[in-house]
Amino acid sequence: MQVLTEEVKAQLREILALMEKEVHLALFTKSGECPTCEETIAMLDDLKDVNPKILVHHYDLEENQQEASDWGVKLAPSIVVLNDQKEYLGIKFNGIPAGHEINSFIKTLLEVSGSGTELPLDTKERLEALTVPINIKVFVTLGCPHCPGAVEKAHKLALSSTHISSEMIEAQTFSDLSNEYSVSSVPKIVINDQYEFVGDQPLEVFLEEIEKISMPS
């Protein structure tokens, strides 16, 4: 099965040539009911052909429970992004990152490889002041053009702070979870299951909501 066309692969080959270091992707699937597992496997196989710095490791959600526990994986398919030292950076994609979401996936690969941009100094200082674990869930659909921007911001924050973890959740694939979090429009951002907002908001909005938890008044 080929998910990415040769034309798309050629475009990605040029973009991903900017990768500085290897990026390891831990792909969790499971046997039985797993709507987009086959397509996700095929997509990552296509990406391996695009750039050899992308290394994919396959895990079964039920058989590899230790790894799933270590990285907080509860859904399948799920892609855990690791750096060149196979260190977990708090970044996951739950569901296939196709459609518009391929943009946030490629951006994340570049960021993790070391070819990302620096955050402003004041933003770094605010992140350094965090004292409690922060989890950011970003619910998306693959046809949503505004969702990748929200995912990119959340993942950038996770990459910039050891206190933050971030995960994209494809709302249609995981409809039960979407119902649990009352997702009626996307992108919907949920922080520590306490605060939420909708839309590809500026980074400042993410920080303000995070600081409500980390530094309550």
Second form
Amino acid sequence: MQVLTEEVKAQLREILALMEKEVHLALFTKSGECPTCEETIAMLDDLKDVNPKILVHHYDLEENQQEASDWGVKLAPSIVVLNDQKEYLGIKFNGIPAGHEINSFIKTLLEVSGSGTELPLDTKERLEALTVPINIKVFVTLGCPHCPGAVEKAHKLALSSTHISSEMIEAQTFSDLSNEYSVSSVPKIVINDQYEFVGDQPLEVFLEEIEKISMPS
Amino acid sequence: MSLTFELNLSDNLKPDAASSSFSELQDVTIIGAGPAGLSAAIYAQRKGLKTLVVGSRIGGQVLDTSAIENYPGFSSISGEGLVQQFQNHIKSLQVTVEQLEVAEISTRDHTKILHLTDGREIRSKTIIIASGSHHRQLGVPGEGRLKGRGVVYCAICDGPFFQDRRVMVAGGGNAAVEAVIDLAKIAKEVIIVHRSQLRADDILIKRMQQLENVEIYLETTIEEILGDTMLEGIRVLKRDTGEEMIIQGDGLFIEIGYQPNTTIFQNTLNMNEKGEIIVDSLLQTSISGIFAAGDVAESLYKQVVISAGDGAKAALAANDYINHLQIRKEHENASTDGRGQSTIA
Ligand SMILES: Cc1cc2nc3c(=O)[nH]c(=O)nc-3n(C[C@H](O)[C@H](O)[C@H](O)COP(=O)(O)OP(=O)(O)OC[C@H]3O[C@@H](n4cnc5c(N)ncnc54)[C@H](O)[C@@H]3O)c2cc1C
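Starting from the form predicted on its own above, please write out the structure of the form predicted together with the partner chain.
Below is the entire complex, every chain and molecule, led by the chain shown above.
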């Protein structure tokens, strides 16, 4: 099965030419019912063709429990983005990053490969002050043009701080989870299952919500 | 789930690949990459001006639209599809597009300065502001509390959550009626509520009226949004009879028009009471050399084709401004030379 059209592949080839280092993608699927698993496998297969710096490893959520627990994987399909040393950076995509979400996925690949942008100095300082683990969940739908912006910010924060992990969750594939978090509008951002906000808000809003946990007033 | 891939990244994601934009003086810097900004870029680049586009979301609000049926040349095209066409055009002209956000603008003599949120600065002879607009809020009790809990602002984003549910749409323009038509395919029932008469295009209204699962309330104002932690309904006032009633539903899509993205220019440029930038017939703002085009500029009508037209006009006006600046500078130089000579003599 091919899911990326030749046209999209050609565009991706151009954009991903900027990749500096290799990026490893750990793809978790499971046997039995697994909506969009097949499509996600096909998508990553297509991506391998686009740039040989993208290396894909297949795991099974039930059989590879060690890796799943190391990287905090609980859903399938799930893509964990690892650096060239195969180190876990705290970022994953739960559900297929298709539709608009391809944009955040590609940007994340570039960031992890070493051709990303720098955060402003004062943001870095605020992140260095963090002491507790922070988990950011970003619920998205594939038809949502604002969502990639929120996913990019969350992932960028996770890449910039060892205390932060961040995950995209495709709300339709994981509808039980989105019901549990009362998601009716995306992007919805949930921090440590405690604080939440809606919309692709400025980085400042992400930081303020994170600091609510880190420095309770 | 039908799979598509809506790629819209700039080809210029790597910051140092375009570092010249940050050191060299630009002729035209365009804030915004929607129809107004991209059209301005096409005209400026073709005039041979050193052109840079700085826009946070390439495509702008066109991406929020499911279908566009009133842009010449396309009887019907998806928002995504039209953005792709714009991008192909921009790319063929090799315009530099930076996916960055502007925090503020200022002026130093004749030079305009853009301050980016990442702390960097861009210097330019002219600026075209095409930062567009965003959805307006209803401003009734309950809206803040239930935002994202049934109160939503993007039909193509959040429609899927309301499969087989009962949803309401507030508004009476094209965006509202389009939302009703799209939602009617997903939801069990759609109720449109508008405070006056519909002002959407006749062709859309007719399409909506043919749908069996749509109910229409006109001359009806929404007074309050009800529900504790999730939206349960709305309290409305029927303006003709003065009767109050409660409409129950699971979601409320608010499509009541737009608010210009101009807070960052508040301290620099003159604006009207709606927050739109005031411009003259050449789209020049209260500072010469700074132009505004599209949804941000003072105008009653907000459409893709109008924004694109504005963008073209602003780019041509910026080109004229630069030419005059050049002549003025030569003139100033000549007159100082002249003075120099006369003191010697
Ligand atoms: C749901 C919906 C349906 C619509 N349907 C139609 C239709 O069928 N036909 C039609 O003609 N029109 C339609 N419109 C209206 C049309 O989309 C707008 O009039 C048009 O997009 C405005 O273009 P613009 O370039 O002026 O601004 P926008 O499209 O709003 O673009 C603004 C640009 O500025 C950028 N920006 C904003 N602030 C900053 C900043 N600080 N720094 C950097 N960049 C910034 C944004 O990221 C974006 O790139 C619809 C709108 C909506 C929301």
